[in-house]
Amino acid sequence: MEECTKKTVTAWGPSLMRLTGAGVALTTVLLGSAWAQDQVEIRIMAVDSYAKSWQDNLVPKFNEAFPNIKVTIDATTGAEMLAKMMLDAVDPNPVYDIVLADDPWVPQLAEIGALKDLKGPEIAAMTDPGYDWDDFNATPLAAGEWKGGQYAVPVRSNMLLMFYNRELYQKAGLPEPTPALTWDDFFEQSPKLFLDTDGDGNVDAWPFTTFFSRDVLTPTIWQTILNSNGGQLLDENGKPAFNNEAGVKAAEMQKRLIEIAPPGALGHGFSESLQAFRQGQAAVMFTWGSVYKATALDATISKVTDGKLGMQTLPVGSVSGGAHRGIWNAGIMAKTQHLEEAWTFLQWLTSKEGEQVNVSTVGSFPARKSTLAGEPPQEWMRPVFATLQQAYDVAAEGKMWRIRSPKSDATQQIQADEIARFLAGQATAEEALNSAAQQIEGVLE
């Protein structure tokens, strides 16, 4: 068996050697079905946001080691990935081996009996030693937790980070923003953010910008507001914990910023923030740190290039700084026929020397310890592998994601709408949150 082995290794070269490593022998349980000589298919439904780039870049370095098994990435909107997932989990004749699946979408898959328990009895026999699941922060491989079970890996890491223009802090004659940064010193230096930096006698740069629409994505502000004061949304019992004097008091603070932002910040959403920020019009933004390569190298869409972007946690409260969680995670179809196929690849990209691969090729953020404290590939990466561990402390620390249920959807939908009412004055503070924990509490049950 070892002769075999060790032909093999020879045969599909050199990278499958620095995934191995010096046991070679035990790729006799990471190839698995994949030595056979006729090739397998396996496919992926990934976010159409990056599922090409990942079938243009990672799948040929997966094929340089594994060039019998052939992965087909499917592009899908956001909007209908977990739909699409629901019902290929219980076609008879399903399409998909392996669903990247969105931070609260796991619990919701795993409970119907979607996908494999990677950590299971089965695919632990074919998983290599070295795979080290102790490596991964806590932060991010919680995102595939559900019941005990680890029933998806993190493959695109993302935080909810606060991201500053320099060149507008030195404009206007303050220090840089950093860790320790509170939210008293954070509103009361934002008068001076108050810019016109064209000299015509108008403010064009405001002091802050998010967003603010009725979005699935709003309360994660108020949220992590709420957490780094010491608040969560659920008790040790399950039973909404929001609706007191902490809750209001983020979601008044979360009110207080639509006062510093540009004009029109009510109606601004994900795309029309990051727009505003990387036009100059915002000396800061809370927004997802996926978005920082762009901002921070290509000038054709930003004016925050040439080293103008800091990034960092958001603004200390009465415990910790802020974060929160938001990781793409990849599990295997319960009802897959190519099992030891799916693995292989995921495995792949999840080791340690994939996850460096993933990084330097197409930029996805990592999740390992390791690959956070090591060489980052490429200088733009320096100041967010620095964050990014900051943040994965930040967030276990203050559990700093969204409510982790199979009706996740629903309950973050019941807190947008809520919101959202309180921030258009159709409601006070204590009003929304009273309805928000009285719908989800019926949700819940």
Contents of the next structure:
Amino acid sequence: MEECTKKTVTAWGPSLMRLTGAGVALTTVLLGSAWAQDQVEIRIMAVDSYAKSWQDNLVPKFNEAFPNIKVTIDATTGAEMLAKMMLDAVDPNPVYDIVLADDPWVPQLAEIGALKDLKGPEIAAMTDPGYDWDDFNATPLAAGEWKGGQYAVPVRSNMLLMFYNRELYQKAGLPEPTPALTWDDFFEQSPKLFLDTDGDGNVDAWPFTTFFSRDVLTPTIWQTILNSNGGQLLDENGKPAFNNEAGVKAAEMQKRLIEIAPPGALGHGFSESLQAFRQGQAAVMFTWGSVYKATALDATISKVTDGKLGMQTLPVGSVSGGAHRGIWNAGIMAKTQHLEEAWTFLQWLTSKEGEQVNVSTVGSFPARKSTLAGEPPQEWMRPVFATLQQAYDVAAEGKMWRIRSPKSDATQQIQADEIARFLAGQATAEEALNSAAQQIEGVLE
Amino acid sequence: MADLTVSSARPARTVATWNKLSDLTSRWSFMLPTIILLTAVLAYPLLYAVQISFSKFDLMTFGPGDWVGFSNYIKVLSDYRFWDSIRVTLVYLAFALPIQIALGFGIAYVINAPWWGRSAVRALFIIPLVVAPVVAGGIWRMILDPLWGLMNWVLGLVGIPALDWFGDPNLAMATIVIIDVWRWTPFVVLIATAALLSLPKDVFEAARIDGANWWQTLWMVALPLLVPVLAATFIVRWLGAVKMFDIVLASTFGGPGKSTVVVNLFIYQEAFRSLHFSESAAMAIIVLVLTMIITGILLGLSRKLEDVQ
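With the form predicted alone done, generate the form predicted in complex with its partner chain in the same format.
What follows is the whole complex; the chain from before opens it.
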């Protein structure tokens, strides 16, 4: 009998273990599938320059608070991004729930009904009472507005700013620039900023660099000069108002900048000018503020580290200093099947707390007044915050942004073509601006 | 007897017709998958582009909207930027193609002579072909940069002052031609090498016995025999070169000014940056028609050359 029991136990032992194992496995699968059923995936289309960094750093922070919302961020190249967004928006079953749109794209997307109004009743009903719309600076928030609707919210603010190399200014025996620096001061000082830093008898550092190549962002320099002198691209009737003396003066001033830039500057785009500045080959650079962190801190790619880098708004014209708005906004696609989850993510990201996380984890520039007025999470951000607030104010005063229209990109391309013709000496400033005005008027009609 | 002839002729005709039909069916059945595939991937997009070019592009549906007749074509044909881009493309083709053909056949003729490093040189020539055009454009942009590029440093060693490759309109076009020649000459070399190897050896032997020197052998024997291959290579390269886009995008962005805005870059910018899809489609159709006409002329000339042979 005992033997029999032993045999029975021996025979049943493995079976019991198998049964228990199967039970545990089944329970895990069931629980897993139940959890998977609860988890909702939202997809975001973002530009490739920061999509991965957001996926790796921001999304895990969000999932600490909202583990049941899976966020997938797809990287897309900037050049075709608008067309892809529009194509997805008209699809009966769009892939994306949220899109990250560049500054001038919101009118184009809103006009075709691609985006939800974030202040509309549907989303307002889901919005946390503590979510403070009024805390946003008006300048970045306006990038997401179109015809009275708020179709997107700033998630990565950027401004065209003036970077300067303190070491080169010291070597030239010049005072460090301040936001009160005028264009006249700048050009007056520039001859002293042609420097031979290694003493071999050849100039190896030049006064200035920026992007001059035939690109849609190149006219933003011209426009900023125009705006700081009180000029505007369009008049109150929406007609071109730049083909005049003020426009010509601004264009000629932009061309003057080439004369104080390193050899080959006319062919230099964003990357080449940034490289020249980081290698200590230019005392001043006009570029987008978002490159500040790597330029100021990363000694493996920049020689302007250890406090050598300064940043401020562009020189003062006859009316004000200069800046140009370049806000990346996030909007929710009108056909999303996951509106609640999409707004949960976006609301978290752009809330006061979320913006702090966005700033501290991936170094995005903030748009909220409270963030800019508060204690920066990292020391390097202190000068950035001060300059950014100043730039928002200057941009608001001079309406320093690209044309707000569903045809904005087309008008920008025309400016790029014509300004490039002028800078290359293929047309006079008057010819280029008249041609641009004529084409832009046609496009806006 | 006569009846018998008639009755036996009828089935024979039926059989012949049946055989013909069956042959035709089997031939078409082999071709059908290709026809379906080509229709799906070539004819449909082409016809869709034609449709868009005659419509107002509706961004609300992201598709062709109202029929507008030839207005997109008229708009494009009256746009100075389109004609400028055509002119730029023709300038590029006028320099790049002859240089590639001449250089390709010249190099092939030189490396065809038996010497110890011939195989290695041939293999090295393939490298530019396998480099992606965007990468090639980026690399050359670095090499030719006036501030830190290798080329100006090398020129400086032999006393030539630094050149502004991307800032001077003429040099920028030269840059595009240089990159394209670097990339595609090896292709011509490969074809020319194969053509040279297939030439009858007895003709060269006869030329040698007759006392022809190196130049006479090249000019009076090799070149006439190579004319059909030269013409075919030119047409193949013409069809490739007329699509020039990516190298320009990666190296000069079309600048400085408008000096390297080839027509495909202009079409791309109008479509994907300005969202002028209808006008872009009209331009693409115009370019397609022009390309077909010029290709037809080149093919005709090529046949005439072969006939002369």
